[in-house]
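We begin with a single chain expressed as structure tokens, specifically the form predicted on its own.
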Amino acid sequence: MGRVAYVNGRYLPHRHATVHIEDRGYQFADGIYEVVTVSGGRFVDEIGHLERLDRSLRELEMDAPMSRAAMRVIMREVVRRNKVRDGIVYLQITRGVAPRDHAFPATPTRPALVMTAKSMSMAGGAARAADGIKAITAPDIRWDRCDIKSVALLPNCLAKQAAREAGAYEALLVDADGMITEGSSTNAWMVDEDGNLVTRQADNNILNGITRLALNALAERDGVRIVERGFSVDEAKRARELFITSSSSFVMPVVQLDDSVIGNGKPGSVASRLREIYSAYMTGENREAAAGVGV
């Protein structure tokens, strides 16, 4: 049997799984999702990806289509059908179907929900993290409120073609003022020239990644100094490593942005050291480290 997704109450196959061409999501990207991560069978920081979902609805003011609860049995019924033991699965949820109007719909719409789930290989990320992935730098011209994870990704995805053709894994965005805010689809970090472990501080022009917020906390019991701030391109290229973080990523060291080697060339010790904590924190180990993050 192929790979069985959830739309709205009902399991399908892959293949079979659609939405109405007027579901808000489709017509406006009045939606929002969440991606969990699946190691040896157990969800990473699903609580903290589950709250982060609550909050980007209230913040669109758009009910949840069921409890928590239920949510989570769903979730392992989908990884379970779709037998994945390392990989993710995917929460999407859209204000539901109403005849097409940029205004909210005068009647209440029942909130659509679609669920997948995929395996991954964890070998070709630890392969990429051994030596380190190019990134390059792009305008950010996103909306201003990046903190909510909507459906609405267009500048990402023109982000992440301009890193592809370049040769690159990634693209790092920076606003007007030249300073980066984060990945197109990861959250940023360099450790600076005083060896300080650097990263924006979580406002309404980037997403407080889960990932970021565990690696927050693992980070400080590991004793590393961690300075939340914006910084520069230039400080970037100038910094002693750089390394971007995300839930399918973990934490992945850049050697090279734009034409610039980044240190000497090669991963780092800090974004390695944490990429070992990160993956034991992953297995099971040190969950108490981030307690509160969501485990």
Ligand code: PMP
Second form
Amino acid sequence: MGRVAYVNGRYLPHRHATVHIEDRGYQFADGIYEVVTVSGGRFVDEIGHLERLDRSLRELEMDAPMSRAAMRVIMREVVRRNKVRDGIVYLQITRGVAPRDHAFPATPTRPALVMTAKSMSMAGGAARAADGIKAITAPDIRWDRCDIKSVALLPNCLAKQAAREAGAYEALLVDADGMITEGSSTNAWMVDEDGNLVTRQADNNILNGITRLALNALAERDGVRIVERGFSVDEAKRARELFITSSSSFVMPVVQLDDSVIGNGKPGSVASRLREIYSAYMTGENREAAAGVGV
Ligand code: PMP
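Alongside the form predicted on its own that was just displayed, please also present the structure of the form predicted together with the named molecule.
Entire complex below, previous chain first.
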């Protein structure tokens, strides 16, 4: 049995899962998405992701294709049909199919919903986290609404490609003032020279990560206070620790930024501890700690 995708009401073999050429997602990137991790057959922070999905829809004046309850049924069915125990579900909603015109269609279109699921080995990420990863800096050339999880990811793709070409895992994006906003597909954190755990405030210039929110709650429960403020490339390079978070990387230590070694070049104790706490949270051990975390 090969992979199965959900496309606008139908479960299709992955290779036959297609949308119309005048789908506004294809033509204008007029759509939004979410990636939800599946761990041991259970969704991690499902409600947080669906709340952020609703927020993205609202911000773009897009209708939901169906109720949240119906969407949750399809998420489970896609996971079941693809036999995923550990992996991700990808959900994408676009404004739908309409004759090409920049303005929204005069007669509202039916939003298009696509879902896929795939298995992912947890071992690769764990090995990477044990060594720590290398990151580069790249200019943040995105728009002013990075808080919306839009499928318009070209600047993020260019930055990730630059990272790949430099033999790095992630690119940290830098604004015109020399401040790190976030990674191309992750949020950025550091332990500063004074030992404070710092991450940028959730403003319009970053995506408020669901992992970021969960970690905020988990760290606080662990007695670690988080300072939400911007930080510069210079400060990041002088930091005791640097790490990134996302639904697929979890907590990933960064041991080199451009040519600068971070700390002693090994994953730091704070990042390692937070990765442990987050792993336990994913597998359900302390799940209630971050319950109610919204966006
Ligand atoms: N920032 C950006 C730009 C991202 O694409 C992602 C991953 N979708 C994140 C941050 C992390 O968000 P999350 O923790 O919800 O995966």
